[in-house]
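The form predicted alone is given below as one chain in structure tokens.
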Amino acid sequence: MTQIQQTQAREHPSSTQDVADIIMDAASAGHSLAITGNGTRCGFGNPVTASRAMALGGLDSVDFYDPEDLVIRVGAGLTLDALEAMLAAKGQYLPFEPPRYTGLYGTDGARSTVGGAVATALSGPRRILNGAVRDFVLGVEGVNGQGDIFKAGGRTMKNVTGYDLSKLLTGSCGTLAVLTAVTLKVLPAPRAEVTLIVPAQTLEEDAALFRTIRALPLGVGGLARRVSPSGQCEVLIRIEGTEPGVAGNRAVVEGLLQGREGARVVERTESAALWQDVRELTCLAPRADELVWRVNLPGTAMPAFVAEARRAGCISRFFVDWAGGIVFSTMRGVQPEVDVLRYRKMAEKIGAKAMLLRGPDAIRAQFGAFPPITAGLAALAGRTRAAFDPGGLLNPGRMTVQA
């Protein structure tokens, strides 16, 4: 049973004041609330059991857009597609390349919202060049669990005194407050883009190549290792920037690839389509009954980790993103109660974090979708949540396994 099926009613606010009124009514009546944008990522995180639901898709305003200052403030319910189209018309883009992952959850990617991107703090392959979503959230407006409206941050990077609530709320999955508007830093889109595709070698050799490329200032906005639709294992290297800059950096990278036969190059729309597949995990091709994992780990540990996990039967298929810093994988889950714990133990042994990106509600409810945290960190998170939402109304259980 999914989160939305469990709820009894769904509210559709059209303003921040509506959100505050709904939360105060819920608090008075003793109701909990499942918070979504348009519900496209309900499979992300732990299952939520709430008596009512609130969908923020109606908060889709554009409060201001200043292309010269590279800043925009929008309602949390504005779709990412609408926002990216608006930015593209001015030659700009979202630097953190937000994934939708709607292919994993069987939902409509065109309905994914900006608020969902900030609440889940997911960043795409371009993170190795530009940074993560948290680096580009300048300000937020939201409502806490007591119905209080607040604003934090502003229009510039250096507009923070005291606690930086914008960064704290990014990635909180709606468990601290309901985001109603966000102010984002945007960047000029690169004028040129090419992707070099070369046959993969061993994991150790490809990881060494990644380290070499990342150590050089080459404008590389994507480094991945995947299996292509034709079944070939290959390395992808995306180079972005100005036309002359891309041409020069491409020549340097091609020099590093000497000795690797079979290289080819795709440009512009073909390159963009390829990286969209990487961003949305299309190249992982998970079957409906498979668990999907995302493991953040030191790039140097990636080859040994993958080899051990494959020997143990914890990985069916995988691909590598962020220059080896993240491994996406599938698991058949024949004995999920054993395999989930074993896979996490392998990750913890090397200082990695294994998140269950997709799995049945029962598995995520029992073991938690997010990697375990220390007792000290859990206590700090509990105190933080109690300060924002003392009644535990907002998305109960989304980030913590409920007793």
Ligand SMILES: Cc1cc2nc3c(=O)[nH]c(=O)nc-3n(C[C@H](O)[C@H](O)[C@H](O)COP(=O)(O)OP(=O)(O)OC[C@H]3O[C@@H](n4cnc5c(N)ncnc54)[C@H](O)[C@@H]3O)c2cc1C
The other form holds:
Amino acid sequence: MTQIQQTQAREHPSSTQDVADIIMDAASAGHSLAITGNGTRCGFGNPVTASRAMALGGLDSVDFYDPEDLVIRVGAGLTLDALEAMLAAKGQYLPFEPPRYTGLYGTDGARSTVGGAVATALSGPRRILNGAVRDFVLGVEGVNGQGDIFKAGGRTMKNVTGYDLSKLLTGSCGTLAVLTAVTLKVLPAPRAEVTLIVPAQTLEEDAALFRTIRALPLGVGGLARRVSPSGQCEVLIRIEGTEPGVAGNRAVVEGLLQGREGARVVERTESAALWQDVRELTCLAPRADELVWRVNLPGTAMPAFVAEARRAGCISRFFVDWAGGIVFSTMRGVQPEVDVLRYRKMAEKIGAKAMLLRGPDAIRAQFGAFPPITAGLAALAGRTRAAFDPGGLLNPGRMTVQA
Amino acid sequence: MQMPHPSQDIISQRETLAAGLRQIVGSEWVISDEVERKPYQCDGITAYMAMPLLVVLPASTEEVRAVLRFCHERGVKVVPRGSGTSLSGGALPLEDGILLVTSRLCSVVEVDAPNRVARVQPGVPNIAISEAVSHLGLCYMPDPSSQLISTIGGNVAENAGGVHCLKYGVTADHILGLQLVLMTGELLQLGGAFLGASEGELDLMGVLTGSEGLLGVVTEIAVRLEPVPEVARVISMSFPSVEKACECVGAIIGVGVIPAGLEFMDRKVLDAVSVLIRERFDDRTEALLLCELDGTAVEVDALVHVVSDVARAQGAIELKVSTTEEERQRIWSSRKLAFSAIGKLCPDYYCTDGTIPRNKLPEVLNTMAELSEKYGLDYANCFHAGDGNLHPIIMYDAAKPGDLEKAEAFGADVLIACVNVGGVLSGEHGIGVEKRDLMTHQFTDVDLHQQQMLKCAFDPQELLNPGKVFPTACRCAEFGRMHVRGGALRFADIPRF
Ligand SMILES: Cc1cc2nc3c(=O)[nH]c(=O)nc-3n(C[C@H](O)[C@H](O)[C@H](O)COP(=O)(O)OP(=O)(O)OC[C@H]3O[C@@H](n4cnc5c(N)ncnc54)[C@H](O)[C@@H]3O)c2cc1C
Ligand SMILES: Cc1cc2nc3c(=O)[nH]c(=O)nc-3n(C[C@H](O)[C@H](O)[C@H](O)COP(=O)(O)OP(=O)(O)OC[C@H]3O[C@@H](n4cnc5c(N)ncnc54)[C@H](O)[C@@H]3O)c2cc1C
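Just the form predicted alone so far, so send over the form predicted in complex with the ligand.
First the chain shown before, then all remaining chains and molecules of the complex.
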């Protein structure tokens, strides 16, 4: 959770100018600022130590929505729920399927903001088909650590006009600038969606199945392997598109499942509910005292990595998303200090990126929630931060480990 | 075009510098001879030319590092260059700077088919990636029209788009990792060779893409590979007016179809093309849309129906749908020949690439017609309608005094009109030197300052590709000392180039 050294009233700006004023006041008074949307993901990243706080929930405007142009611009404080409802009314959606992680952080997911989703840049299961958050942020407005209001990017699908600061700000966890508005590319939601549920085999066999399916252009917007609420280990295959397209692709996928008995199919709402469980990591059901990890890695390296980590006691429960390219797991370490480093080392050995998605403040502060980076990259990141926030006012420590 | 003042001191050291660089890359890979340097004087935009101090062709990342370190130590400027097809002057040389050409860094380092990633060197031509993986049923999606020649390194630097980027996205969406050499020679790895490899770190890779060679030299790129769509079919739709065609673009997307490509050609382009392809277009046709749909056969058939219905409802005169691959290629040939066809109508043409919100198409096309009258220059329109990326082709005669200046002014006015309706100066060609001085129309001084501060994080001495993209030097050293609040006073006295 965010640590506020001196208990100060949290600032609630209601305009971009308010944000700039708050930052300039903080700067002249020598204060630092913890930046939140509605605070639903405060457990993500490293804990912030700041003397003041600012919550962006009040910046919840809808500046424009142009469905025919597939573009929407909203205030950073608008909730994802409100945004998604507005898009759904026009048959569109956010292609990156942002998770809320309500269950994970014990917060109220209905209040998760767009700004938070862009700042943390977490993408859901559809990433393998549609791309990541960063691919859909067309433009941003923000305020840097000196109180300057700037904009970057634009509202068009293609844009090579100056540096793409929108991408840089996406995933910067509020450490470069406070996002006040974002312009997003949206897409028509698929007309049809089915999910095949197939009993799992060994991880190697399932990883091979993922690769076979992914090698074909079948509109597969979800390939995961999880333990169901009733304890069955199963592979989930989501196929989306037009009605006839889905029917055709489904037949092709079923053909690839030769020899796997017991597949079943669920459609629209049931399918959607299933993927919401995957997106929200509900199927991991972490106990309160468990650490939760998110490891990105090449799909081919996944089975051996999981096996080794299980043997070493670094994984207690796990599931696999992104066609094998991401492993979510829990860690029950008796000595997290030992296990955290051991798990990180295992990941590093194969070039994987291990992110501590949830864990006690002390552990995230000590080891850092994000995958370690080289000294050269850290130095460049530091210089980049200084280019936006030379005083280190904004979310100090969120992405860096303070020695 | 005003460029940073060349340093006579550096120019006078040409031979010493050449000798030092030969130690690094081998003697035949430093070009100092005047005649041999000539072909490198300009990139795809020949209106701007400059003779590079030296042309250097390193063959490995280590050599790139050593060359940059060498230049950094001596305060020598460096302009990176791929194939030199930039249409904005991004690879325009500097008289007191070396041109670092990537054409010898041209191998596909690794194809990892199971994980659908290829690692390639920057000098690999775009098309060569797809060729290297086509036997696996895979391809590299972004397909700029220049894909036969332009390099992947140049594509990354310009965040190149292509006909298929409406559905599949631009270069940035297909890059998983970059190996980068800073001006100091320091080597950095951003991201990696799998999905999400860059998550949890600042997205420096994202901002590097499209940075036009100003931040670092890219020496290796990990790209996503995609399965080749099973079938592609194209619908050619003719309309009695430009407005009707434009409305149809919005209507197609409005019903939830994202075509693989959606291209627009006006009557002037069609007339020029019909000479080349010996095919007449219906007399009533004022504009033509080409709409490509791809996916599995059933899916595409279904979409062809949906789009055809929309087009008819929008008043299309005639619809032609390809049923075979040859037919598809033939229908596309009109679009592929468009620029050379126009080239036959006039001695010279000038093409820019402002991008606008799709629903502003009719408004901006009207403005173009007015500007054409104002400047007394003819123009034609052939563009990526699906993503609002305009390519007005302004026809002029360089031999006529004043014509080039008029064409440039016409182009600039079109770009300003794009910005005025919420668009941007460049959709895919980049700013380079060509649109540099128009940046202030799109961005405030504060916006530009924030972008330029990034340069200070990567290359504070401004040795890498200076004079491009921004109308002012960034003066990193001075910015560090300024502490004026609110931004208002900071920039008042900065001289433009
Ligand atoms: C086929 C199978 C698939 C499973 N998939 C998952 C899963 O996706 N996520 C999860 O959290 N738990 C999964 N489990 C359950 C998990 O193995 C139990 O948590 C575990 O059996 C009890 O813990 P353990 O460390 O004592 O067992 P272990 O002694 O580690 O394992 C028991 C047996 O299950 C096999 N096994 C263990 N894990 C897997 C696996 N992932 N894939 C294939 N075989 C495995 C082992 O080889 C061994 O034969 C799976 C179990 C089986 C048998
Ligand atoms: C006929 C024609 C059609 C075209 N069609 C399209 C199109 O459809 N879509 C599109 O987007 N563009 C198009 N272009 C523009 C051009 O092809 C692209 O901008 C392309 O990406 C440039 O690649 P290049 O290798 O030629 O780069 P160059 O022109 O050599 O360089 C372009 C920029 O990249 C920098 N650069 C090059 N390599 C590196 C490196 N390794 N590291 C860092 N910086 C580097 C240079 O400094 C320069 O600023 C077209 C051009 C032509 C001539």
